[in-house]
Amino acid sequence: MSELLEVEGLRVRFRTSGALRAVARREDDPWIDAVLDVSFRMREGETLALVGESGSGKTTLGRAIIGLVRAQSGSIRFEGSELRGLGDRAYKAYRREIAMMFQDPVASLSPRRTVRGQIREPFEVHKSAERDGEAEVRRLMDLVGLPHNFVGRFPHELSGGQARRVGVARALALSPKLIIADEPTAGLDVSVQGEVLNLMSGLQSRFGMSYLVITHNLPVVRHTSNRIAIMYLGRFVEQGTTATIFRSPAHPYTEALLGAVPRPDPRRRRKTVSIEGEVPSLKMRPRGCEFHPRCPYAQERCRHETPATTRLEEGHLVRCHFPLGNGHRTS
């Protein structure tokens, strides 16, 4: 499989107050790094899951990848083309490979579309009028499993996990490359959860796209992802396969992520890694390793030094002064 997108170094940053008000409060750095020096490599037909709590930055960086938020700095290659600093109309044209599935299911389309409109506005806003607009519009219907009688209906009348196969026809609609889903089963039930990844895998081992997947949770990826990548205030604490993160964490934050995955066998006692206290301010981040406050094995040196990332084995990288299995645990 070859690259198709490379991230090396982003940053994006935002402001927190204008430039008057920032010099009237005497503030040096009036900004906040939402997303912090973070690099990352995909290939064709894989899909790359972003874990983290809400606030760690996922969903910015997918955003950055779109163009819809500018990085301040770094590097952001599709298919070996720099996208960071295009401007609107020069990244349009990639946004016909890359497409974007919104978090709300329902609030994320338009209120006064029908499920026809929704899933034609892609070939409206790319001027896409070469094909036929109804035909495709029952072919995408076809592939996500929606009658053809919904497609008079508005969002407000379809259920969650409908307005949700609504979200993926339109992300389908222009036959992309790369797929950004932003926490794809967030307030469906169960069921419908399973419904959706299912449907999302078949489609990705039919048609060969990638997937990056926004998600604070857990179990969503562990059987529909290659690679995680944990974030943790706007960095990548922890990258590796999905065996490798689920076998052997060796970040202290991906371990009290996994600890509270619950696990269905009884007999299994599980031991419970607490993360104690709130997120930090992003305008106020912690010196040294930005999780030592919250770390049950935090020693000296994370108060003071910003840990470097460490490669364990091909694949596995971690930020941080004393990974797991390395020395690190004090029980």
Given for the second form:
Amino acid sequence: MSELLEVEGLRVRFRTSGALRAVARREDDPWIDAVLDVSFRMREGETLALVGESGSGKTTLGRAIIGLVRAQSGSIRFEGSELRGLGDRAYKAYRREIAMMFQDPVASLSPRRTVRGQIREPFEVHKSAERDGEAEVRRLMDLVGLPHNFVGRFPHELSGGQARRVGVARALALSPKLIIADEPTAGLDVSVQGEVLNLMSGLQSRFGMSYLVITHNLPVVRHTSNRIAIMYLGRFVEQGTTATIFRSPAHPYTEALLGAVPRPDPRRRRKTVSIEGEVPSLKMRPRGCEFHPRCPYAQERCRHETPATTRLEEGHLVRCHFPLGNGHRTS
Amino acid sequence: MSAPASEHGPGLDAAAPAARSERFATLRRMIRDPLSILGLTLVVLLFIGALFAEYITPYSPTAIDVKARLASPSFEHLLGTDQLGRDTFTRVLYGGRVALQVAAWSISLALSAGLILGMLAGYGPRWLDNALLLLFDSVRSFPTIMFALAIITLTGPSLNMVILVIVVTSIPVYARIVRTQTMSLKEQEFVLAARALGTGWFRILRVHFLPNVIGPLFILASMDIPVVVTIEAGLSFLGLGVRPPTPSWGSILGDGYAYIRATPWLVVAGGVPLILTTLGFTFMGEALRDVLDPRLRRTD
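Requested next: the structure of the form predicted together with its partner chain (the form predicted alone having been shown above).
Entire complex below, previous chain first.
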């Protein structure tokens, strides 16, 4: 399997206040880093899950990859060609290959267009009208399990799950190689969540595209993703295969996230690792390890020294001075 | 792949024909409200009167019949005659033609220009927005009538000048409404979704924004028609609108004002159509609002 997407040292910055105001207030740094020094690779047919709390930069990272948000530095290579810094016109070619599904299933559909219009939009934008439009719409609706009599409906006449299916159909339309799914299950009730996830993995085994799933919901990714990357304050704190992450999390943050997932086993008494406090503001990143104010295992070194990314085993990367399992838990 | 369609219950298939007849349902809902019936009737009557004036009345609006001047209503002259013996009913019909002409031209020009400028201001870069807002506010700060008087004093009275003045002063109103709507749409996720598909800004405005902003604009335009009609009538009343032989409700009113001691019928003939037009378009605008705005649409 070849590399589909390679992201190296990606950094996305936002300006918090206008340039003039920043000078007036003598702020040294009017910028915040929403995504900082993120590197990862994705292979064809693979599902990578980005997991993190709200504000951890996972959505921004997804949007940077499809070019909706400008990345300041680093590189995004898709099938070997650099995407960062491309203009809208040059990006358009890659938007056939990369599709994105957005968080809110209904709001991400154009309010005054019918289901037919929503699904046809990618064909109209990319001028691929050579195929029979109506038949394409029906084929896509079949793929995502929408009855044909829905073609004339407007978004406000759809339920969340139906709107999500329209979103999936639209993402599928141009047979992309990568689909970025931002919270594909948000706002859906649990049974519909399951249906959407099954639909997505069914389509993956059929067409072999890759998914970059952005979520805060660990159980959602457990059965659908091959690898997981945990984000905290815009950085990847840990990445590894799904099995590794769930079996032996190495970063205290990952451990705490896993601890927050309820398990349906009354006999099991688990050590709950609680994280105290709130996510720090991106404007005031903690010194040293950015997780130290909330880390139950924080030591003196964590307060001063920023940890580098270390490789625990093949494909398991963690950014922590004292990775769990071979560090302080024994002490 | 087996279609996991368990969430669509059997009831949804029954809803399909209902969706098909929705167009008629909204029409039926419109008809149910007596005020909107009244509005529609008045507007339709006005249009028929203006469009088919030649067939409705045997007289010419400018034919002078001095023997029958200032006559009271009779079967011969339904609304009497004016000081030159011209049939007032005929002049009211032809005056409606002028009123509708001015309204149609000025509203449609102002609407299109306001639509384009408003969408550009709302969707475009910040500097463009600021520049256009400054322009809109400067134009808005002229009092309409004063502006019209100044322009007409410079160029002489004509129908085109009346239209121009109305267009210039109403563009900012439409543009501002469109701008606000565009700005709120711009923040919604479907814009990001469209951009992620590679949709360009022009297509976003044309395909995705236009249908959303045009509904409220039509409602506003329909309610603005009486305002435009009264501006035209007002200017014609002052002798600054249409040139004298051409009938206008304003000039009929003006004549009636001059001959009020001789006959009350001219004032009535000039004034009542103005009132009815205002009522008609206002009621129709309200009915349109209920029909065109799907968020106000009740699902009963």
